[in-house]
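Here we start with a single chain on its own, the form predicted on its own, put down as structure tokens.
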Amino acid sequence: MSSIAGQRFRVLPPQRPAGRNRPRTTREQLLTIGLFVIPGAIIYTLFLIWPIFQAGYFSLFKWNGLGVPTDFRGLENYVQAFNHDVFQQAITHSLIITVLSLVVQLPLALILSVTIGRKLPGRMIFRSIFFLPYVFSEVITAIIWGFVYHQNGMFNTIFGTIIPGYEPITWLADRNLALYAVFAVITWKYFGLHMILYMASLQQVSSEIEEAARIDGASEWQVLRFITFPMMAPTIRLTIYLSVLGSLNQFVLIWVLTAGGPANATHVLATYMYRFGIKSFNLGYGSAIAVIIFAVCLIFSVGYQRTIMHRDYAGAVE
């Protein structure tokens, strides 16, 4: 007895039964992320980034599309359409297009939201009357515009109702108000979708604190200004984003409406593209265009995101 009681026993833990609260191994962790990414990663590859290098190839060519390029002209392609007026003016309107967008279509979404957007009688109302245009397909809006814009249509009716002598104007024929005028449908249909996201952001504004500052003495524009912008900031910032590649790529509202015309006076990037490569079985050269737009894209949006949008990621982390 006595040479067992001086033995030492060891307790040992309780051992779990094999094949239950089994940690998972890494492999079995690869093969699960494999089987989700995978699939995904397969239709990105073959639907983004192969047509994209498949573009950068058939641009070193002159080719109409028909069987295999053999024609190789190097950078030839992307030296005639710098030196074409039409793809100038093209870049030139689809910068004031972009332009435009910002100081008007943004600062009006921004405007409606702020004034519909918590106090006004009837605001859920007056948000789907302005999101019911972002609603309609491009297509649809600018047969309707077609109408509107017609010399016969509603707009030269109402002028002519109300003003004396007036003579109907052909809005879309004028070289000096098309392009104008097709902005103010790209503007009519899209501003209601940055109203909407203005308006999400204007929720999380706390409203005590808008109050605080009234009582402290600030006036509205003072709260409006140091306080509801400010906290808005980062769906500002992502507007601007989708609203300058947005307008980078405008195509089926232009092209319904005037097909880059009259005189090519509406002609943007994607609309030129379109009339002197794919209409006009030059392939190779629309090719060209096409990685001129996506390369101007890419530029702007990896400078935006790291030089603007930076620290609503890192928020974003924390």
Contents of the next structure:
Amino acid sequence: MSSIAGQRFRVLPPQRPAGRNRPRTTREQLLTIGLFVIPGAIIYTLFLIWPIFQAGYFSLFKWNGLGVPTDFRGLENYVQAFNHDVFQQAITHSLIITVLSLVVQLPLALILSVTIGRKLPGRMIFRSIFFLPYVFSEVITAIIWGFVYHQNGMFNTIFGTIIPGYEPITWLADRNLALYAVFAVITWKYFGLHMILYMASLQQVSSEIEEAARIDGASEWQVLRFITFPMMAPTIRLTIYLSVLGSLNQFVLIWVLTAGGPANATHVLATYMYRFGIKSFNLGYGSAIAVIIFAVCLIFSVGYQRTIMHRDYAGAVE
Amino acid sequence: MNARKWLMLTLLIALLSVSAAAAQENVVVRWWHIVTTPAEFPVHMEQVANDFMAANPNVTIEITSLENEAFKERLATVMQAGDPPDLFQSWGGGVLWNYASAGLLRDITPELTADGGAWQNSFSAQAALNLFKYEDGYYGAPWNFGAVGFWYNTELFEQAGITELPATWDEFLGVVQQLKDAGITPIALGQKDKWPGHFWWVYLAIRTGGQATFEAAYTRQGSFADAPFVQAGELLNQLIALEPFQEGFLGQTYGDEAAAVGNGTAAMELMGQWAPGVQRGNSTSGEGIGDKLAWFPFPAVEGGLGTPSDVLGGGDGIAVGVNAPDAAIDFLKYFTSAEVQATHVEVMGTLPTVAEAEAGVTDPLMQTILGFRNNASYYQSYYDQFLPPAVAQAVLDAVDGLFNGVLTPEEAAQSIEDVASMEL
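Swap state to the form predicted in complex with the partner chain from the form predicted on its own:
Okay, now the whole complex, with that chain kicking things off.
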């Protein structure tokens, strides 16, 4: 005991005025912090911060992406974008997909997670099946669904066999249908992720409390509504966040399935940027679109985290 | 320094330079082509590369074979990153000139004009070669150039009681109606890819406006909103109103289009000289419709400024990336030589760009197209390659709007002009 105390006494710095001592330690700490932070900071700046500023700079030019931009146009690209009817449609489509994800995809995942999450025999099998689409690459998913939706594809064949007098539906060629057909694929692909998150969260819900509610006479629905769902709230808030950002950045599935067509009926923000920025060799314009997408995502992200999700970071359970 | 030291030093330098020279001699040529179907075509491309490598052991040709749409997207990305492949598929025209003006391509004029212009003069299709010329330099060379026209199924035409091929647009609409009445899908179209549909509008614009109207719009003396371009949309709408295309064509690809003709479920398609091979490759049997396949040119438009011998065409060439080694140009020269083009003709049924290889074209359909190409009064390359990329995309979108019924002919023409006024 005494030796430990003696050792401890020895490593204490010699008595010095606090004012002289503190700056030196801080400097050492800063150095340590710096050494640890700098590699990450450099990579982060180089590959994240810098491209954002670069896009902001390019967005002020009319530039074909080859060579150095010289034709300065100020905010013309932004004005042009907001006046372009296809861009306005793309914004609408992005919003439709976002809202549909929230009202269709998440409740579906929630219901499935509660159904198969606990009691069902063979739930491991169900979990794997439902999660499988999320494991596929997006391109493969889109190509498979392209076959399913094809004029002579699986859907039309099946419906044609079981429904008498069935007229084949042109799923991806119908301007009023294509966006919803695409949304169905998005749901198929991503609900599994949300379901797994909900199932993990369900493990945290104490069954004693649910049991207590049942003893007090609560119905199964009341248990879900007043006990289970509220206790899963942090996860639900997280999945809403992921779902909105995922919807706003949707690209690969749509591009491979429809390439934004027919007649721009399925363009969303990212496919619009690719089509009218990169494919048209109009990188200045594309950069302006990228900046707009970035701004939308940033505003949502910061706003949502500060108003809705902030309580989750403290570990609070409501 | 004494003599011995000098000797050592000289030896050392000599040794270094020899090894440096040896290292330089081993060159790699990266070549991207889009010949993917049917299976024997890419094999032939490999064979040509292997033959060249056997004769030039220091050269390695790395082939990347990409599907058409995938190629266009990947090329756009590497170009914007400033890293072009050494050799790559090109249709010439505005898209290529765009790369050339940005300094992404290597000027092959010295090689073309060497030996009194032997290589340059070997091309019978000078118009095709000129699509690879930007300002004073040449940046690539063509090896397969033909014309767009109607590939049709003679058996289905007979079934519908069609005895005479249409010479005018009105007659053509009559033929379409006859096929429909006989319960046959008249036309296959893969409009998801957009470029197959743009042939229709462009060919009509060539007929209604002729060379003068296009050149006026292109040089900004005129406009893409001028009457002939609007009229092209109106004529196309006459056809669209008949609903002649296979079900779901708006969401299907060129592969679906080729399959429909190759399987005999649609009577015709408007397509370039490569169509028979792609039909075979996409058909269920792998054989296409064989000798039932025939060809006729795009009909005349009465009262139009163009003539029936004005041709929409184009084809395949190879462009040279700015960092390409000399061996890449040697290979291009080899690839476009009369002997090698003769093998392209034999294996792939191409329409060669050198006169000596033309004798090898024995397929009567191909001979017809060859004659049509060589006797063109005005040869217009596809708008989606000839025009700068932004205008090209605007044309594709405008025509797509017509097929979808969301744009009027005036709006379609105006939407092209809106972009052209900024880009041309």
